[in-house]
Structure formats: structure tokens, C-alpha cells
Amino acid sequence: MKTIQLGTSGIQSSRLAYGCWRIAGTWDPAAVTRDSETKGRAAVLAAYEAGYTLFDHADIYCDGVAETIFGKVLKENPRMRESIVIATKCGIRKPGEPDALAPVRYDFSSEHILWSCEQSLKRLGVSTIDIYQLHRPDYLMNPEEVAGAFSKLKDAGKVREFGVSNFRPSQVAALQKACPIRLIVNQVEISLANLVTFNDGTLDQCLAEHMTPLAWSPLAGGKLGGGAKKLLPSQEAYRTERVLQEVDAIAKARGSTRTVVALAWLLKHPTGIVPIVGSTDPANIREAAKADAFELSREEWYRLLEAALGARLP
């Protein structure tokens, strides 16, 4: 697979990553069976083996377990780790804790900020981490304690490299201004289904600030590709008709399949989104990498952005 320079950073990517947000193959560390992780950890095994080195995690995935299935299979295969990327989240807390009045909430305190990244550390046995990026905007974000947070796990060799996930380009804004690391990545939603980041400057500030963008869902949950098996509460009311009929069309004309034209369609923009691949299929992993050796025309470009928006450009 081609790679791709991360931000201004120093780390080399592929152009597709691997999400790693479904391999306990449940959210309730309580229902994760030997078969279901026996599972996971093929399914990135099929992803390094498919030349996928970007893989994402974050602690809230199944509480942190999708983090140690993960650390399990490093430790089985010492040498990948010499070849891959690892990116993980923070941020996001659960409603019943400390107390149980404690709400769902976002926490980027340095406090929190420093905590969690000691756990994913040694839940995925690691020393470094290559990203570290705030999960979800925090409203009682302070953006010079979190630089002051940063600043601290970088010294200290933990973290290479920072970036955020779901934010604003405003919210960057606020942060950059304020921290004196670089912030390599902005990972948000973007696909055919979902075209907030075209119009609301996130990806506008991506290309002027030199940040990559890691889209979330790319496929949007699957209706995009081989069929959505569980979608989150935002994507139920997506209409992917319309769009689906033009993917369709290219992919038969082409000799390829929905997945590889749906990816392409991202991996064209200048910006050089980055999509995150989610399914723990080995044959769906290994025909989403297709996509990097996938070219889309500027006209085939356009005539699914035409479809995605159900309107004519003016």
C-alpha cells in the first residue's frame, strides 16, 4: 500500500488505516468471549498482512479492551510494532463515575489527560505511542493546561505525536494557538453519506494548516459498502440510494466493487484523508485496501458528489 506523511510530522503512514474499535466484538467487557477475541486479533492480523501500519484505537472501546487484545498480538509478533503506527484517543468518561451521579462526560484536564495515557500504554505494552488524540470536545476545555499535558508526555518519550478527533476547525484554532506541538491529525466523519467537513472549514483548515484528516466510518456503518450491520443514532436517517446507484455504476463500468469506489472517492481529495477501515472481515479488509490503487477521474469525482448532494452544483 502507498503511504502518506502524517501533518507535518515525521510519520509515514498507509493510505488506509485500520480501525481497531470492533475487534473485542462487543462494547461490554463483560460479553467479550476467547472466540470473539480469537476473532479480533485476526482481523488485524489480515489488516497488517494487508499492508494497513496506521492503527486506531481509543480507551472507551470496550473499556479498554480493544487496547489489550491489541497489546496481545504485539506481543506475539514483537517485529510489527517496528513497521506500524499507533494512534489512540482520550477524553471521553463514563456516566457513573467517580460517583453515580457523574454524567457521560468530556474530561482535558492535564489530570485525566496524563492518567489515561499511562493505561493505554500498558494495556497495549508498549513504551510510545505515535498519536495521542483528544476523543471529543471538551466545553471546559483550557487549552494551555492541556499544551502543559502534552508537553509533559512528549518530554518524557510517551507520545511523538498529538492530534484531536471531532473538533471544530475553530476548536483547533483555540488549541494550536495555545500549544506549541504541531497537531498532526483531525479525525471526523466524512463519507459520500456525510459531507459536513466539505463546507463547514474543516477540511479547508486541514489544507492550509497542513493537518491530515482520518475519516471515521467511511463507509457509513456500512451502507456504503457491503451493508450496515449497526449504525450509530446519527447515521439511521442517512439516504445512500441516490449516491449508492452512481457508486454502482463507476464500480461496474470499472471492473471494482462498491468499497473500493466509495474509499477512492475520499483518498482523491488534496487534503489526503486518511479512511478508517472498521470491519473485522478479513475479505472486507482486504478489499477495502484495493481502493488505494483505485483512481478516480475528476468527472467521476464530481458525478458522486453531485449524487451524494441530490442536486446539481450551481
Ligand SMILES: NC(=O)c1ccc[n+]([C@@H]2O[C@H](COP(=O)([O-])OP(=O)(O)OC[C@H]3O[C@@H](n4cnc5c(N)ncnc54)[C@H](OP(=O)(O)O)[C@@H]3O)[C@@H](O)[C@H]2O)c1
Second form
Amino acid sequence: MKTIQLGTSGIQSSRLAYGCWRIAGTWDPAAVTRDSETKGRAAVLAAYEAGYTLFDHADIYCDGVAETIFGKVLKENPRMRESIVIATKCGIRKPGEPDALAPVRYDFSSEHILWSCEQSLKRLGVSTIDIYQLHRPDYLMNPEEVAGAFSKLKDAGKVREFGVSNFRPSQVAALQKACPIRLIVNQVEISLANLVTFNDGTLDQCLAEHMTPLAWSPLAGGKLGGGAKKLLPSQEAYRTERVLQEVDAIAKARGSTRTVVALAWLLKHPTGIVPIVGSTDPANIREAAKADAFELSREEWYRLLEAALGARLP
Ligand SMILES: NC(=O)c1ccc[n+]([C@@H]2O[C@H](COP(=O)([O-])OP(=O)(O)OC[C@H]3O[C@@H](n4cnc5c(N)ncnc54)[C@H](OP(=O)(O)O)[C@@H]3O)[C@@H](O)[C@H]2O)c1
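Beyond the form predicted on its own, can we have the form predicted in complex with the ligand?
Following is the full complex, with the preceding chain placed first.
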């Protein structure tokens, strides 16, 4: 697979990333079985063998089990670590801890960031995380405090580079103003079913500041593929029938597939969007990688935009 420089950093990644959210096969750590773990490991290895070199995690994916499974794969394949980029995230805290009334909340306190990083390092079994991202904007974020925590992690060699996720441009700007370390990625939802970042300034900011957008749910959780197994509540209402007609028409005309066309649409954007593929099916993981070699024309790209918008451009 071709590679791309992430933000202004020296990190090179494959053009598409592999997302580890689903590799435990369940969101409930108590429901993980030997079989689901085996399938998750096979998915990671399939992605590695297909040329994906950026692997995306979060501390909350199956409450840490996804990172643990990945750590086992690394341990059994020691040469893998040298050739991959490991990204993970922190900042979302689960309900019920430390007391029963605690709700889901976001926590960018220095204490929580430093503690979370240690836990992820242990679970992954590595000494350094390549990209550490703040998962969802904390309404109580103090940019100076976050900057201080980032500096500590970088100085200690525990993290190479930093990024954010689901941040609005104004939130990126506020954090970057206080933070001497350049933020290299903003991980946001982008797909033919979700065009928000084209219109809210996120992609403009990525262009202007040379940040790389990492696109989560690039196939709308499966609604732009063969179907969705598990969606986020915000994705339930996506209607993809109309855009899929156009995706399929282009795929047929070009002798390709729906998956490849939907991902190639993201790859064409000048910010260098990196789609994070979330399938755990080795065949689908390999199919998605083919998007790297597929180029849409400007006319095809706009046909898909028009179908996704459901309206002609003015
Ligand atoms: N930062 C955030 O807030 C955030 C939120 C969500 C996700 N993420 C990241 O983004 C990654 C990807 O998200 P996602 O899993 O929703 O992405 P996705 O690639 O849009 O969706 C993957 C889902 O689509 C299904 N699918 C159906 N047909 C498919 C096909 N032909 N090809 C590929 N997949 C097909 C897959 O099932 P099969 O397994 O059967 O193929 C899987 O359940 C996650 O792993 C995570 O790293 C981040």
C-alpha cells in the first residue's frame, strides 16, 4: 500500500488504517470468548499482511480488551512492532466509577491522561505509543493542563506524537494555542453518509494547519458496505440507499466494488484523509485495501457528492 506522512510529523503510515474497535467481537469484556479473541487476532494479522501499518485503538474499546488482544498479537509477532504505527486514545470515562452515580464523562485532567497512557502501554505491551489522541472534547478542558500532560509523556518517551478526535476546529485551535507540540491528526467521522466535516471547517483546518484527518466509520459502520452489524446510535438514521445506487453504478462501470469506490472517494480529498477500516472479516479487510490503487475522476467524485447530498450543487 502507498504511504502518507501524518500531519507535520515524521511518521509515515499506510494510506488506509486499520481500526481495532471491533476486534474483541463484543463491547462487553465479560462476553469475550476464546473464539472471538481468535477471530480478532486473525483480523489484525490479515490487516498487517494486507499492508495496513497504522492501527487505531482506544482505552475504552471493550474496556481495554482490544488493546490486550493486540498486545498478544505483537508479542507473538515481534517484528511487527518495528513496521507499524500504534495510535490509541484516552479521555472517555465509563459510568459507575468511582461511584455508582458517576455518569459517562470526559476527563482531560493531567492525572487522568498520564494514568490512562500507562494503562494502554501495559495492555499493548509496548514502551511507546506513536500517536496519542484525546477521544472526545472534554467540556471542562483546560488547554494548558493538557499541554503539560502531553509534554510529560513526550519527554518520558512514552508518546511520539499527539492528536485529537471529534474536535471542532475552534477546539483544535484553543488546544494548539496552548500546546507547543504540533497536533498531527484529528480523527473524525467522514463518509458518504456523513459530510459534516466538509462544511464545519474541520477539513479546511486540516488543509491550513497540515493536520491529517483520520476518518472513522468510513463505510458508515457497514451501511456503505454489505450491511451494518453494530452502529453507534448517531448512525442508526443514516439513509444510504440513494448514494449506494451511484456507488454501485460507478463500481460496475469501472469493474470494481462498492467498498473500493466508497473508500476511494475519501482518499481523493487533498487533506490526505486516512480511512480507518473497521471490518473484522479478512476478505473485507483485503478488499478495502484495494481502494489505495483506485482513482476516481473529479466527475465521478462530484457525482457521488451530489448523490450523498441528495441535491444538485448551485
Ligand atoms: N474516534 C471515534 O470516536 C471513533 C468512533 C468509531 C470508530 N472509530 C475508529 O474507526 C474504526 C472504524 O470504524 P467502523 O468499524 O465503524 O468502520 P467501518 O469500516 O465504516 O465499518 C465496519 C463495519 O462494517 C461492516 N461491513 C459490512 N460490509 C463491509 C464491507 N464490504 N467491507 C468492510 N466492512 C463491511 C463490518 O463488518 P465485517 O466485520 O463483517 O466486515 C464492520 O461491522 C474503529 O475500529 C475505530 O478504530 C473511532
